[in-house]
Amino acid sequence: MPQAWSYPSTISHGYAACATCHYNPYGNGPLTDYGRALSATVMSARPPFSRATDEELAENSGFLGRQDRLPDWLRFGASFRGMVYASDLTRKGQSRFIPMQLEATAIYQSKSRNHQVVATMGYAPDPATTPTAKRSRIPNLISREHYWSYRASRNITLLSGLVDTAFGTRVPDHIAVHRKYTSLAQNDQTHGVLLYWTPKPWQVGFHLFLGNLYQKSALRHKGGSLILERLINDRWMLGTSLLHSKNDYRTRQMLAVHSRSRHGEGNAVLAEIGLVRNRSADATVSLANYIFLQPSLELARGLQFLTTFEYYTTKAFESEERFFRVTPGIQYFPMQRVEFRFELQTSRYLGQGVVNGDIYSLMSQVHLWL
């Protein structure tokens, strides 16, 4: 999605690496060049009544139509991302209507495409647990990423910047257990400086990180992370990830092995299981676990048929309350730049006497960009 998250799931086309499309090359945030001309033709389907080929629909996948519009060295993006949710529908749920996404972005290249600058603004709702009181103290336009961009060889990318902490696999669901749980979610950037390197068939992350320098410096979690993956063949890339940071608070450290693997034309599985260790300035320590599986299968081109499986427990290896979440849905891009989700969410909490029935949710999205 150009000025959208990422999806791994385009292994499924034979694209392991998000370096292909993103100028970020772990993913999230502007597509290149290519990347606008792979969502218009393999990740999305014909536009109704027309009669374009591949190549037109490549060629005009620029923003506000042809790629070249505007010069080599300038590139601008924008995306709306909003949901219709249904909570619990068994019982007396509401429904609302929440605006996760509304974003501008304005990319500077050199001619050698060796430097990018790249920056993104975007609007940021009060959250729904924010006193009325205290909402007008809190800032709806924030930056959601900017960095300076440098590819200084073909096997080496340094940036430096505000960009997603480099981690796990990324999905667009900021609420999924394995960016929900991990402080890893929509608003969770950090300064710091990231080397990508890839010595085939391995892709190396490593990302120092010194917080948000926007908040309070109490909150600030600094420290490092490092990812870990290779490519096992054409259809399977296997990884691990770590990370320790610490602010004032809480000490935090995490562990994953997340893979990504293709099945067929189209279809793939996206797994990964973490653990999440926090320790609080009291010393207390708490040991979570998380299991993310979401296996896709496309029905036609631009329509996938997505399944997901969550698990989550604040207490690894014991007897405690444990939250599990399906998540069944459809996802279809009639058209580049244009997107809908339909899902239902079921949800449930087990444990030591706790057993309660199933929640539904159900969640419709749509999603728009230049």
The other form holds:
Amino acid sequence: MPQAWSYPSTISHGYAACATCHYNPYGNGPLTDYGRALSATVMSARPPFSRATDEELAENSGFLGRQDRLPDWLRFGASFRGMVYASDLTRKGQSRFIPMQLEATAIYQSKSRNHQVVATMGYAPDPATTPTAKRSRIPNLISREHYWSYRASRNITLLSGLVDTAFGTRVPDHIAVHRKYTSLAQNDQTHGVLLYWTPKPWQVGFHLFLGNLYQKSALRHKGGSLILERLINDRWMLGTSLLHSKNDYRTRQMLAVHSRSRHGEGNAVLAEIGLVRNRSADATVSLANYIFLQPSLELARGLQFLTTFEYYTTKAFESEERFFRVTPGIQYFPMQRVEFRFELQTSRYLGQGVVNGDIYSLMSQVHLWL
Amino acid sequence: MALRFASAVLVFLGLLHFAAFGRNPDVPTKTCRIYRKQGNKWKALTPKSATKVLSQATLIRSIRPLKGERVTFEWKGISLATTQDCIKSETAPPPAIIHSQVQTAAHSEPKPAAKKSAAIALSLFNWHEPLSLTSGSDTYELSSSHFGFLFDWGMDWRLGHSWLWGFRGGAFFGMSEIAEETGGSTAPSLQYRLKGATVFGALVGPQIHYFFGKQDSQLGFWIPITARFSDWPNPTEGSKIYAVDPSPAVFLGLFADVQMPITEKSAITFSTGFTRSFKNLSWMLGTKLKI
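Can you now output the form predicted in complex with its partner chain? The one shown was the form predicted on its own.
Starting with the chain above, the whole complex follows.
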């Protein structure tokens, strides 16, 4: 998972803070050595036909094998995620392959590991909505993130560069309601400075950002966000996030409350509820509301039964239009560096005198990483 | 271009920091290696079910990136030690601490769960149900969505070491929303729209669950028979009187049912499945309390 988004359900194994396993204190992006070792010995099943002990699996969890093969100051990673998406199964029934992620990362760290420089380059497919004539102008090779991280003390980390906005929780699914409708999806990284402070039992993140400097100035969202999280006990992390940002076309304000909790060994519930207020240049204001809930049950080591419940409405506190999505599925890590996901997505729309039947879609994902 | 240059400068600055030496790691590398080798030795002496937690503890050789986070190592729901306990100990390596705690815990292991158990649960539900509006030979397809609360009671018996079977039943009350089935983006052909109409009823059926460990994590199936009542009005169009069909209705459901513990006596439950039709997914989400 060096380039993967984070799996917040790792709290089910006793790890509440993303910084335990990721270079980025709010998860996603490359894994630390410890994170790699955990992914091999806790998150993934034992490789078939292997007699290696967990300690040996942990030792061999590095890029191309043993962790000590590379000098301590240098780390690499690479990741590919693709999906076959069969949509609207009961009606039209179309299927297509979607390359979701193709990335490579290099990390340099000082011996004390107090200084880290992380750079990830990725392939970005042409957006389907972009006219063919304009596609040649859009670069396909882009910097997904690049930042310098400085651990000033045991409790304070400063991070500067292009990263994902610190807000709410992060999951790999970029069409999840709390990523899509907050405009915090796979291509929404921003340049800025992030302060990560961990006075126990709190975790505080303060992110000041200038927008993505590779974009045109008018499009860049400038602003700030704040995340406050508190470890209530060993099994429950509760947090809240605030964000204010503005570009030439709209002002965005968001508020979210999120929770990550552990329910027995290997099981977790991830929840986020949020409000998104958008004010456009012509002073039109909209207030949307979303709920994301994802319980995961560990059936065996490396094998999870996931069910995602999602709700979204463009008009919060009104019941005019409502969108529901329930997605039961299986997530399987047969060994470190390999992930399969099979999910049945059922989407439902209610409102304006319409009660539509469910739209069923089948998502089969494969994720390979080094 | 300037940005790319700035990025290159940033990377260069990072490279300069290779020379920067901060604090010593929390655990010296040599000690870490010793822990790793000792992990295997302790594994041979510790029950197989504790292998995972032993491995986790052994891995704290890489404690440096933990940034002070406190992780509790657990075995069968019993807290054995924290990372801090393992780090502070100057005499025993982490695997030895875990091994010792597992031995102690094994002697005070809680008794196996009772053979018979009962529980109550309160759930939020959303069921979809296909309906039709009929008058003589005229039939229009309707789609309904029921949202409400289900209160139920269940009784289970253990079947061997890992299985539970039993019955679960209760009453539900909710609001329904009904409209013509458009099948997508086409405009509805007949105007029959209800919002906030009452639905209520009862359901009961057998269930079977598989147990995961002693933590009360369960995955299984529930097959309820549901009797649903409603007060949907029958519309008229000129001399035609339409009837919403079926109302009331008795139908069968099939749900995949999951439970995950909150405390020893309470659990989160969620179910996804089908009621009456495979065209729509129904779900329930709630909490359960053992009585």
